[in-house]
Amino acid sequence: MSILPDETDPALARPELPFPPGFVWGAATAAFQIEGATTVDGRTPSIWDTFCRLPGAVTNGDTGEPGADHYRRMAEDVRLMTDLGLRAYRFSIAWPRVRPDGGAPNPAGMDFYQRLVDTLLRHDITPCATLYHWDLPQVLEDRGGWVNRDTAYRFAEYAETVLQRLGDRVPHWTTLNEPWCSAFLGYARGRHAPGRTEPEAAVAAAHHLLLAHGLGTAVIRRHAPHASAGVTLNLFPVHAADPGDPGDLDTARKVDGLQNRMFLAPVLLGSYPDDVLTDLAPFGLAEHVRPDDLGTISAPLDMLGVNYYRDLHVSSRPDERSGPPSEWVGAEHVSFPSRGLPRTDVDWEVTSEGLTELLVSLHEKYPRIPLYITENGAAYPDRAGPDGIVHDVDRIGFLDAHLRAAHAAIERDVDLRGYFYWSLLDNFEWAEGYAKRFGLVHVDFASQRRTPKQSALWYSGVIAGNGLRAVGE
């Protein structure tokens, strides 16, 4: 039986908010999340792998075992997305199963992704591949990883082994997800893999991740010319804690030049910000840029992914938080003070406004490119109620909210092309473990078996009708 809703509902047929013909409905999962299987088949071991192992790296010990045990139930996941009516599916490749250890293609784990896609196709769903989610090939890094330059010729190396299978079923590329993530949280923070916490390597790496993004692109251009390229970035507003005081503005600038302005003007303007070459100047940014970098990574892109989860409301009087080892190289002693907003279960502000203002900013700031908002949802503790069900009603409120603000970013002109839920299925967290569910599906880890949550119904409803209902219904 179909969970979708009924789509002879008035109300679906006449939604409140509608979205324009064709918008893009889908939901979104990495590869390292939810696949498990990370032994199989001839994967070898990616940073993430390696990660866990350290004590404390990530809560309760966990591993990417099981996930989401993705790899052997896929069919039954495509099954999932079908009766949620989801339109496109973004999903990453692991690089540790395609080219173990950076090395000699494996065909055993391609196999596994041309067969993801075929059977996407056969239920009339658009696959979106990410070819990085962060799981670089742990011999890679035992080689410098994203620090040394040549790790960027490996990637494209990579793609190429993908793109030559899956060029001409795929229709839209992503060549890296939120590359800020793995220079700054991977190689600044030590929060994420790799755990290092060396200021100067991550700004190596973040260079070196934009290159191999423009090599990438290229690959995907050899092999697939009609199919649609881009990036995936996480992009927060970034505002002064008091506008009034000169040093929370400037330390507002610095986050706002490392987290957004240090990756959108080299792939939209061909250069860094002035401001961010002077920021990281001690770190050495400009001793890693090449003559012919920056032409490599600003190549012609036919959408742009946007990550929003929340703004960033920054302060530079330091807090028991702030300090090194930072994320925030340049300006470590940032702090992030309460606003009293309702939090999710990461602990993270609900700044429903910010997407609208992200999303139009984007569209003044820089040249007009299709936007697809690639990743939004948010964690809850999440319990099955006597029932059964998930009754996750604050994620609904989180969901119907981000939708609104960002159909006010359509009627400002925006040129917004879909949405991508995340995660369609509770798994692996990263640091976090198994400690926190951001999905549509609850999975119950042990017996792996799936239940759509009401959050879940309520975003059918959504497809279903390409729009919101009126509040309350």
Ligand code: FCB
Given for the second form:
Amino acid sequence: MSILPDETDPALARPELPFPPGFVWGAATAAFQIEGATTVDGRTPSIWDTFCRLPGAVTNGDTGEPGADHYRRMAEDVRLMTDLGLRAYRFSIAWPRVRPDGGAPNPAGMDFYQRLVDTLLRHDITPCATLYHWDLPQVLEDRGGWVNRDTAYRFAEYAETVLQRLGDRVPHWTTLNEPWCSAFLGYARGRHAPGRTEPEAAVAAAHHLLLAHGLGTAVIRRHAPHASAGVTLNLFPVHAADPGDPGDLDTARKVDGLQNRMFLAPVLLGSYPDDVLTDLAPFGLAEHVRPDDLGTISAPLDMLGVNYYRDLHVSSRPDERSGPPSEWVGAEHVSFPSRGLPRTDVDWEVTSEGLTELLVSLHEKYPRIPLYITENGAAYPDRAGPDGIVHDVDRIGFLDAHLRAAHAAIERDVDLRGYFYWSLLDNFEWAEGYAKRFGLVHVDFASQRRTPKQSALWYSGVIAGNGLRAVGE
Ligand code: FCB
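Please give the other form, namely the form predicted in complex with the named molecule, since only the form predicted alone has been shown so far.
First the chain shown before, then all remaining chains and molecules of the complex.
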């Protein structure tokens, strides 16, 4: 049964807010969050397999098993995408399948991704591959992980193996997903794998991740000269809670530096911002930067992937959650006072207008780079009603508001080319395990039954009409 809405509906033919022709509508996932099958076909442990076994690290002691069992149900999942009318699918490739233990290539691991890509192409869904969505082989972490510069070169080797096989058929490549999380949540706060709480290590990791991005971009160019290449960053507008308070203003500057500009500027401008270099001097940033690094890191890109979930409203006055270990290296006492706004199930405030602000400001500061929203979405405690339907009205409201915000940015001349909802499927939400559901499609993890939520049907209507209908329609 097709769940596509009736395309003869005149309201769909003339959306109230049309998106540009060719706008890319998609959904995103990541390997460790959906695949399961963590010991199959030669895959070896990643830092997340190890981290999940640490007592208290992940809610309910959840692990990458069963995920959404996507490794075995890939064909069914591509059929779901087809039913939804998705034009593109953003997924990540698991390094520990492709070069287990960071060592020799494993053709059996690559076979899975070739099958996935070929199935997508057969269904006219554009494959958008991310090389690194956080699943570093554990053996490389044992050698220092991202704190060790050598890991960037191992990443380039891994990229080479992937591109040799798929470079001829994947048109869009992303090197890294959210290097900020890998570096600062993984090595400073310890909330993500590998769970280290060493601020200096996080700063080294950030630079080596950027270097890996640059080296990986060169590999993409060599093997897929006609493909587009980019990186995905998690970006946030940052505001001082009290714009009249110099302490809040300075904290906002620091948080913006760590979260946004520390990644944007090296990639798009070829230098670290002066204030970030000064703020991070006590943590040794400049000591890791070798003469050619910034040239490598700033190789021209075809697109910037923007993951947007909310804005940040920061105060210099600490609260009970402030202090080390903190992801905010050099600004550990920052707090995020509540504005009393509605929140999603992961406690993030809903701030859709921040998306317009972010896109417009990226366009003003970095005017040449085309933008894609590579993630945006919300967790809600979804349950099927007595009719078997998941009535996720909050998610529809979230999506509607954020698509309107994206549209407003396009009207202000932002070169925004696509939108990927996070996530296609309910999945393993990192430290929150299976407790938080972001999917358009509900997954019953015991039976692995998939049920498209009402939001999936709503989104497929948007895709079919290439835009939004008037409020209330
Ligand atoms: C992003 C991650 C993604 C998912 C969403 C909710 O930071 O890239 O894997 O967990 O958050």
